[in-house]
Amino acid sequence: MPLLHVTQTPGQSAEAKRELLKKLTAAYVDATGAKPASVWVTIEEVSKDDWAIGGETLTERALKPA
């Protein structure tokens, strides 16, 4: 049974990640001709304070001009 796993910051709204969740499931139906029911997808949310690229968080490095 295939898991997909989408790690991303809060904020997306509940359609947004359904249609994320079904859209998918379908590119790796398509991909590899497993059966939808087969396909399990979670969505994992990490504050921004949680995610560090550099040892510098995501909203450190929000806050840091352009």
Given for the second form:
6 protein chains.
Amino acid sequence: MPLLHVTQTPGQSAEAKRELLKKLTAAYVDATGAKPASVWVTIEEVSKDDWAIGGETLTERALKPA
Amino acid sequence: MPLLHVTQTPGQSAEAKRELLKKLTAAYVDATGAKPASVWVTIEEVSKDDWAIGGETLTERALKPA
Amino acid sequence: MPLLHVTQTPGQSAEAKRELLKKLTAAYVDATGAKPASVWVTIEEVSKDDWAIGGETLTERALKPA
Amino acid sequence: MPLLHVTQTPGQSAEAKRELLKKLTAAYVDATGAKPASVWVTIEEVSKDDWAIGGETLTERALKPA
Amino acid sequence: MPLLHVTQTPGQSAEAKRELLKKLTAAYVDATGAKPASVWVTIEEVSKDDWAIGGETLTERALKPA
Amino acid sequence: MPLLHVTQTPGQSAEAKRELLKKLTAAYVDATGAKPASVWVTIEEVSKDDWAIGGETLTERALKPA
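And the form predicted together with another copy of the chain, for comparison with the form predicted on its own?
Now the complete complex, all chains and molecules, led by this one.
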């Protein structure tokens, strides 16, 4: 029954995503006792040009000196 | 005023989507009496690699014997 | 696998919601051939004070002459 | 801490999106006094074939005489 | 056609929300030239117990010395 | 930068939620190497009357013999 929706920037490999989906499911099950089969997780990718923090896109922020 | 947001995997033709959007709108109107023009429906597609049930992606689950 | 998320204003009875959930599920199954058991539908209620069209809340719009 | 999620159709340039992200952030800060760095804004693009109003996709509506 | 969805913590008055909804709508119209009547904005409130940054809820973070 | 949004039914204590938020954040960090402070997690609660699987609400399903 629980839905976990992950919004992140692109760039993760299919394999790394499998790992992420497994670990998030396991963490939810561990914390709540839910049945694994009841846990749905989806990943949505938002480009760094379409994501802003403090009015600056992640692309702009990545160009600034650390 | 109502918003219906559909999250599904890719693969549906534009024509099939038109049909789906019509039928969901009609179902909402039928169940609630809302004006059709007030009903918004959007479709978001999530790849089978980005969707997990029980920690397994839909891609992995499709490879397993039924 | 499909997720249908309905965002609407409060006021619908539990019975009317059951009807809505049934009809939306049936419409999705009818339009796509999906298995009913794979269709998840959730309803989120947003107050008329928290919903604006054209900058006016649904509460403000309801007070204006038709 | 606030999250602003924009759902719109494709077609906006990266530059126009930067402008939109800045203006939405500034509007939120202006209206609430929140710290700019706390405001996250994401943009999701939904195709005109995947968006319906009154059961008609935005693509169908655009083909009809005004 | 655009949808703006704001997720924030509770505590804002109805009047302050009206102001926020107006300003976000105006900012969207200003940045894109969209018709005001086409802009939908909804506000969802998430409690500080239900929102975490770095694994700490906003409630926990508020208790820590600045 | 990543956003994790959990949709679940009500009933979890504030303490259990803190645990869930911590474990999901840790799982994301472990799987991706992201900085903990960059991980936002929000929880949205949807009542069992507002959540259907296969056209039946979770309330209706809970009343049926296992």
